[in-house]
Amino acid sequence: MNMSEHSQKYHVVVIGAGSTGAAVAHDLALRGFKVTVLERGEIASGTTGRNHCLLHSGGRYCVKDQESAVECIEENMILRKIMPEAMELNGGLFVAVNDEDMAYKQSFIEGCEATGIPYKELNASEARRREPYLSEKTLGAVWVPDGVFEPMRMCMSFLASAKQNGAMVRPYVEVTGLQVEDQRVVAVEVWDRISGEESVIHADLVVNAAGPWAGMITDMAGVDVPVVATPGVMVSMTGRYCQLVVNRLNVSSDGDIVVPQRETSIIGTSSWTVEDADYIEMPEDHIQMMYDRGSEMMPILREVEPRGIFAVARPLIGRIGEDEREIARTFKCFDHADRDGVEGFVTIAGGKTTTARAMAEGTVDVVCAKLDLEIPCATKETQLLSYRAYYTI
């Protein structure tokens, strides 16, 4: 039986207002739920707001992690339609600068074909015509539909649409505890960081979308989730030296991508694991690696000054001690009733900003199933409001 008319009686609290939490709020509100979003800082102030802004085509994963590649290209095409104001749909090049890269090209093309990623082969002169700052050693390239997004605008578009459907968004409100009664999460304890007020928000269900901080939230309910905080160093160079996203045509590695973002060029990224996503010490050798590897593709990057050096933790599904480069970039929704015997509580983790909408769809499907509701997802076809509407609704 279709029970969408009954969803309004359920209040769902979403913890986190990065891309995943914002997308979950939009999907929940679109399906008729009462929604409150809690974010301890500004919108997109965590992982989403400090990544390298790549709208993935899936090319980085099409050889070794094809499940993630399929997720990326499918969501890339959906986001182009529903969120055009937050995107620069410029495309990307996977560039070969040595014989090893050229040898990898056939595996890359086979991966694109296997995962449905559109591509076009370019010779060296064609590639350098498109991107004059590419190395003179460039041997060839493959074009794919990469793009660039504005992280805060993406989140604000999701949240503006959620607010239009009745959601309440509360930035600068930190979760300090979860109230559990009879093995069920029934309320969220919060601290308003502006007013200093402490309060309790009752909920029928809580969605933990806190990214690499998800473990801090699950600890409050006495349960565990296999999320590894995996930082990466990025260096934002002063000046925009490519119009397309430039990737190394080889197995994903450190410093093998340059993303144009407004008037900067972001070189990224490295990878390691930390215990606490709030305290990331950036290794000096990782910073140097960004300059060294990025300039192999674009030598001019050795000649310009950095505008900023930063790091952010990815919320990968795995355990400390695993090789972080081998952890899949796919996502999973954890129902803590099935997993830990605690009702009214789910965690969404993993994935990419590119796949936030799909992560939200899977999460809200779990919410509906738990509440015995049959409400189809409509976010694939629903045009999002402009990010500007976030401040006027």
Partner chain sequence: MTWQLTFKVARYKPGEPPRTDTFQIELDPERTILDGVEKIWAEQDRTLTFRHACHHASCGSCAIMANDVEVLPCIVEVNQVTRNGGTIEVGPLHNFPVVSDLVVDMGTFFERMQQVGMPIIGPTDPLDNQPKDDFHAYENCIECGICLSACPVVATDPTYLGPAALAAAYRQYHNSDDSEEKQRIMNLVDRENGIWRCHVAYECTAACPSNVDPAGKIMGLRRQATVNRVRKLFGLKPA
Given for the second form:
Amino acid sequence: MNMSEHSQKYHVVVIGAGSTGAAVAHDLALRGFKVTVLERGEIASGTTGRNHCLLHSGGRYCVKDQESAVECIEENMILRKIMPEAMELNGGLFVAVNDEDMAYKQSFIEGCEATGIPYKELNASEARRREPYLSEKTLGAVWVPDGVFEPMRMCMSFLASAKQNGAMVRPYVEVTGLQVEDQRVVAVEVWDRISGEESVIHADLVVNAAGPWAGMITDMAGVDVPVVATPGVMVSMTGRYCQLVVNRLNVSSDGDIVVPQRETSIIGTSSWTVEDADYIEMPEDHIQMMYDRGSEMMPILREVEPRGIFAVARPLIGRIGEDEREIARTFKCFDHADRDGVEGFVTIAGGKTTTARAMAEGTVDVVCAKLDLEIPCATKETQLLSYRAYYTI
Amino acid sequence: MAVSNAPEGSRAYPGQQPREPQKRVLRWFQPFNRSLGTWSFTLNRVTGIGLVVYLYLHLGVLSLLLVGEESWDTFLAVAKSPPVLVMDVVLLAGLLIHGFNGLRVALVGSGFMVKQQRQLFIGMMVLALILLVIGGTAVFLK
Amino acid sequence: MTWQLTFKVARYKPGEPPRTDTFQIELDPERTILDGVEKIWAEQDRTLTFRHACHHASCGSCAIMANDVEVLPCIVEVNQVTRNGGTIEVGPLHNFPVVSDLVVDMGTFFERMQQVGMPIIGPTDPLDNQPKDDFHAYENCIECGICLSACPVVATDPTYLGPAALAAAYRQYHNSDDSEEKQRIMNLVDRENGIWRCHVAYECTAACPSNVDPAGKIMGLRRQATVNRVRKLFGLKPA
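Please move on to the form predicted together with the partner chain, as the form predicted alone is already shown.
What follows is the whole complex; the chain from before opens it.
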């Protein structure tokens, strides 16, 4: 029996068109659901758009958070096949510039092996031959399959494919309320920021993919999720000074990565927590820290002009007050029926853009289980449309 | 796939009818705030339109010949008066600017001196100015 | 230290006449015009709509007019365009359909980019440095639409393919080894509303925030088209 005949009966509303919402919409549409995506701003105008553009190999997590590392390397290998137009597959280096870094190397390599990340050791001269702007103090490096992606185009690519499969994507439509009847979310109240009209959209199921704003949505149904808005500052420098992603070979910390994207080099990132993620005041000392720490690996970054300085909140799972670098970077799908006794409502939180597809797969599996459907996920094998198709479908 | 220019409902913003941009002919005559290239563009529009107007004026004047010898003589007398001579210099300026700028467009458009198009424009205008001074002097001296 | 700034924002909502709204905000002079607009949305007027994503000039989404010139507001610090107590006027790009406030519809633009077919991000060989050459520059194009807004020809001829698509065509033509593909690109651009519509104002090249030099690329295509036609006259294959 063709199960998608059954899924067609259900209208699923996805809140948020960042990478998670876009990937969820694509997965839902591919499995035959009727899908509406609601986004209060432009596509990728929140966390995804302003992210670091790093297609994680998992190297940054392979020692302390191996679950995330495994997710990253698996998704990395899938995305490079299904979304070539939004990717630059240049690889990355983890660079040691002092003895402490060199001492970390062994545990890094063990981490790579334990999590299945391909790696290659390079000596200092090889590393500097490939990346001439690396510090003279470079002692050694490890190559991993990092990459660079275009966050906005990645979302557009997912959404173009979703639209091709019948999904409706509505930017500038803000969710103002959820209608709950008999402990079940039945409809979404929206405000169209373009026309000013308010309306109600019926939903058989609502997926909350609002990232750091997920708590605002769950509040509307009287439930909550442990999501902490955890901003980071990034500084994009004028000019591209490396071809590979350059990471510090050490425990993840502030300002320890330089991502070459297009014609810029982006130094990142820091971390603190905020209550309101709509407008983020950037602490001056965090910006200074990016120059200081970034130039330890690549001294030229101290000499060139910044092109753009920005900050955006990550949606990390946890509670305010916990040490935010210690919070696992993996994702979690919350079915509010199990947690809070509210049916028809699922929140997907945490994770990162690299793992958006896996997050979507997990979420739509939950959706299918809730509706008693067994439809396999096909996003791993489905080639995505060009991001440009988002505008032409 | 044909390029569709007909306005239709937006595909990126479902349900919205974007306001189509107005044709902004005035933009041709607003080089302020813009680069040198727009000055050359504006100069070419202004001189081009001026030359077309002159062409019809010229044909009109020539048609006086059909009216008769007397009216032509009257015209010649007017044509030698200083205000008309000044207009002759303006006409010459228009011809030179349009001509030399056109030469630049033709050169750059055939792939020559593409990288030096700015310098080419300045050079052409300097040439036009020199010829204008020579030509203007000649008009008044005669 | 923060500055007191006045933002004059061009507003438009469907069915209403366009208007200008004035907002007073406090902003660090080193923050950008886009930060100012986002702050107005966050703190003063939730009906304000504007496109933005990356905030570092690589997505091309946020392009607007600021003080009557095309900018990527995410990389223009307010101290570059005004002083303490000064005014910044912002509005949507010219020559595009306006959806709402600063939001323009890029539909036709992307349709034309898609026709050319060249994705802006090419796959790179792992572990190899890419040579910087003339072609490489096209990958700088962020599809922001600024060149179309700045072009005096686009202002009067909406059927003109426009600088961005023609620059893309140039790169696709020279990047492809396939003679059929080259011919397809030539057919697309060698016509009245293609390369021959350009009037060499070079405004696109001046306005481009990514140094793509679309005008130079259009001239390159013209030369190529001319060469191909002359060769055809003598019964030769296109070069």
